[in-house]
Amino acid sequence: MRRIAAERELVRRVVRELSGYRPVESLESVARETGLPLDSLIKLDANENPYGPSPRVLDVLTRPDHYHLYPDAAQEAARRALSAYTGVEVGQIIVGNGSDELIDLLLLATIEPGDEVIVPVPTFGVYLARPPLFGATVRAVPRLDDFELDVAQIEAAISERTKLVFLASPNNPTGKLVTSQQLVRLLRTGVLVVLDEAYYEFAGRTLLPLGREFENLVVLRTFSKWAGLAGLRIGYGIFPPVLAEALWRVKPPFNVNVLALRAIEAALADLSVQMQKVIRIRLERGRLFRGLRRLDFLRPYPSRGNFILVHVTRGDAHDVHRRLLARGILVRKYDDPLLRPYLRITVGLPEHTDRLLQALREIAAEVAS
């Protein structure tokens, strides 16, 4: 029997050396590791919507359908609904298996070996992890002390090899918005700017209209957050026409399943109901922020997403994470040196906020004693 080649011969070097993006653990694995009952855990670590999808979506998901047939490769009904929602032409919209897939498709369509991608950090780890797989070099540009974009440093980092700049508004995990002035400055450089508006509905503000002025703007969005559909992996992108045409050539034909496409139509048909849930989360975000601010070992940052970044100013963030986990509360910790002193907390239900704040008060007393 022929021996399998050693890893160094079989696997590309870039893959061997890639650290990759580390997602949060599933509830089931956390329950096994901690010994806590699954239904006792509070999941505030992945920016999911605790209210879930709207009634029309639930009806679609439980209705028998023609699952033996392939989904519509052209995504026509879903894209028409998205066109009405966003106000852009149907031809500019492509739906993906999560916005992660659209990021990969963008890189596949645009990157030549040796190209550079600029990523202001800290931000969503996928922007850093994926470009090397397509032959690009990532140039990380630190943000200012208050997590604002350092636009001057981004401009200085742009070279003749720069192909893309990744931005998120609101930024994950800092919650900061990109301003129109900042975006216009970067668009004027001529480099393709990818603006991820995954949390747009919680911010209530979009920079999408700048796409009418500039042909080098891509806007990505998702149904994972506001629509409560993280489990169905629905993302969509709004692309300049030339780039949209290129992505159709590289996109797998049946990349989005039947249920996900139907859920897009149902969620947008039930928009008023779902946005009431978004409003609840916005209100709870304010209550959570005020509660965190009252704890003298934490410094929360104002956020326009459905999460709050918290600086643990006294003690160790990983220790606070461990103590919360022992109480059945999951929040996001970081190994990245830039973010190691921080925790990111998803805005949950009011009862989740109550339990979290009580746990943090107990932890403050334990650390002080």
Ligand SMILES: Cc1ncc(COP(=O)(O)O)c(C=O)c1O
Contents of the next structure:
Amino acid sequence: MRRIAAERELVRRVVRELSGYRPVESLESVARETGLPLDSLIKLDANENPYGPSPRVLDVLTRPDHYHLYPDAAQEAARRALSAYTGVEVGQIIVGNGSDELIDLLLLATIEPGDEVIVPVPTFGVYLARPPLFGATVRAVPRLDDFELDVAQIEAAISERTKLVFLASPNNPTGKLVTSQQLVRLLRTGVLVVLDEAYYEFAGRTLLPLGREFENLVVLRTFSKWAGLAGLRIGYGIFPPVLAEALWRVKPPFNVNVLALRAIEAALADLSVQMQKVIRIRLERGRLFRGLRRLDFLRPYPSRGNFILVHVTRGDAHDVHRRLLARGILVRKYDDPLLRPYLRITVGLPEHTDRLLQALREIAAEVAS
Ligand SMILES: Cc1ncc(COP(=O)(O)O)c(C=O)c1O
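Since the one above is the form predicted alone, can you give the form predicted together with this ligand too?
Next comes the full complex, and the chain you just saw is listed first.
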């Protein structure tokens, strides 16, 4: 039998050396590890929507038809619905298998070897993990002390090799919005700005209209958060026409499945119902923030997303994470040195907030003793 080549011969160097983006563990594996029943776990680690999708979406998902046919590669009905929702031309919209896929497609379509991508950190890890796979070098630009964008440093980092800048608004995990002044300054440099509005519906503020004025703005959105559809993988992007055309050329023809395409139409037809859940989450975010602020070993940051970043000011964040996990509560911890003393907590149901705050009060007593 032919010898299987060593990893060194088989796998690209950039892939061998990549540390990658580490997604959160599955509930099943957490249940196995902790010995706790799966349905007792409270999942506040991935910014999912505990209310799930709207009734019309659930109805579409349970209709057993058309699965033997390929999805519409042109995504026409879904894109028309998104055009009505966003107010932009159908031709500028492309749907992806999650906005993660659109990030990859964007890099695939634009990066030449040696190009640079600017990423203000801390932020969503995918912006750091993916560009090297496409031949780009990441230039991480630290934020200011309060996690505000350091626009001057971003401008200073822009060179002829810069292909694009990734910005999230609200930013994951800090919860901060990009202001229109900050965005306009960066758009005026002429560099392509990718503005990720994954949490737009929770913030109630978008900078998408600037796309009418600037041809170097891409806006990414997702149905994973507000629409409660993280499991279906639906993201969409709004691209300047030249880029949209390039993305169609690199997009796998059937990248979005039949159910996801139909769910887009159904979710948008049910917008007012789903937005009630978004409003509930926004109200709960306030209650969670106030509860966290009362704990003297934590400092929560105001957030416009469906999550709150918390600085563990006494004790160790990983230890707090472990103690929460032992009580069946999952929150996001970080290995990145910039975020090591922080936890990110997704806003859940009111009873999740109650159990979390109770657990944190117990942990405060344990840490103090
Ligand atoms: C800023 C940001 N962008 C994109 C995503 C991923 O979105 P999707 O589920 O559509 O791939 C996330 C998920 O956590 C995120 O925080």
